[in-house]
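First, one chain by itself in structure tokens, the form predicted alone.
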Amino acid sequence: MRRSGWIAVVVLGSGIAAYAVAVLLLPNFGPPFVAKIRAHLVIPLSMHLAGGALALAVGAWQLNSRLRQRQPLVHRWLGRLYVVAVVTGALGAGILAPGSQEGIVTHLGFGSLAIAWLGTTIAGYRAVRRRDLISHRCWMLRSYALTFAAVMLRVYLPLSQIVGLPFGPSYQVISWLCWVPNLLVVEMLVIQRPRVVPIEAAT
């Protein structure tokens, strides 16, 4: 179960990462509002897409206990790459958040996500620098839960449209729903009860 959960995270994370790269590199790919953002905020958009894609793809492998134990050097370098990716993506997201669709609720939702994403990642990096590995693991699990908001956003949005919910109110709710439950699940099931971790590959 633990291994299958980790594989699901890798597949979903890699899929959304590939989608973000396609949006970044293909001018006519992606939803119409991205084209409007690209016209005015191309640098923060590129930062967010590139950083988020890299963080999604790299971060999933950091959950693999076999990699951590057998290839610690690879784990450390991937960790550094992940931190750089998150910092880049979160800074871009913070600039983009005030221009998000549907008003102040989404501005605050995505802006809070950007702040929390950056803050948990920096806390995890600082913990490993002082060799507090337990705190490092907890903070980085929180960080990747927030990285995974990119996946949940693209799960909830189509579902809301399939069931016929209006886009505006749905998007406002999803700007919070895509990340707050992720953080709560990791906090309750992974950090407080580590024996039931569903997303880490077994050794």
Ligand code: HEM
Second form
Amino acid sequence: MRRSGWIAVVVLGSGIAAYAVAVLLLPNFGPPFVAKIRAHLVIPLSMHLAGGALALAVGAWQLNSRLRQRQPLVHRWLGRLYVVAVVTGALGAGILAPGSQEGIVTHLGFGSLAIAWLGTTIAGYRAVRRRDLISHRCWMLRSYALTFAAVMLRVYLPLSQIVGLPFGPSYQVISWLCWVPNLLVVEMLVIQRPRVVPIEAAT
Ligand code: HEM
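Since the structure above is the form predicted alone, I would like to see how the form predicted in complex with ligand HEM looks, so please show that one next.
After this comes the whole thing, all chains and molecules, with the earlier chain placed first.
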């Protein structure tokens, strides 16, 4: 990843993280359906928003090769924070997914995303515990590609509304579109260049 690409990831990730913090802290902020979730599922929602926001903001810095090389201790502690954030966010998401808007298609889309988010992150953590750094990097790239679904969802959804698509079917498609292509892109990078994939933000 070139420096400009990494900066774009930091800016977009931090922007959506700030949005999630606002939904978490401001009682009347966010789309109308969030008010219903607040009324019934405030703990899973809070876990999801706090964990998701932290994962999105912290994870972007983990992609910076200069930071990794010069401050390995910072990378290690941010990494631990990222894992705790994803576990918290994914558990919350797993509870929210079966009640998501627009039925079984989004339940499965968001539910599969929550499982894959948790699974890739735990795999990345286990890899680094056994000192398998290449595998660690590949799994953590997959994990952050899934964290970044939060950004892509909030790109695709307004675009679908701007071009006049009906909300229901769009939301169903986007519950998959926000993460499957992210994962495919990372998978292509991992297959092509397993050793050098991560990440040349410092160039
Ligand atoms: C990657 C795995 C994720 C999954 C499976 C997931 C799943 C969900 C689900 C099911 C909902 C409720 C939607 C509905 O009821 O229709 C939701 C809402 C929400 N999520 Fe996530 N999410 C994920 C990541 C994130 C991340 C990383 C953030 C961080 C910014 C985030 C921020 C939000 C916000 C702010 C809402 C409230 C709705 C809104 O204002 O758009 N999510 N999420």
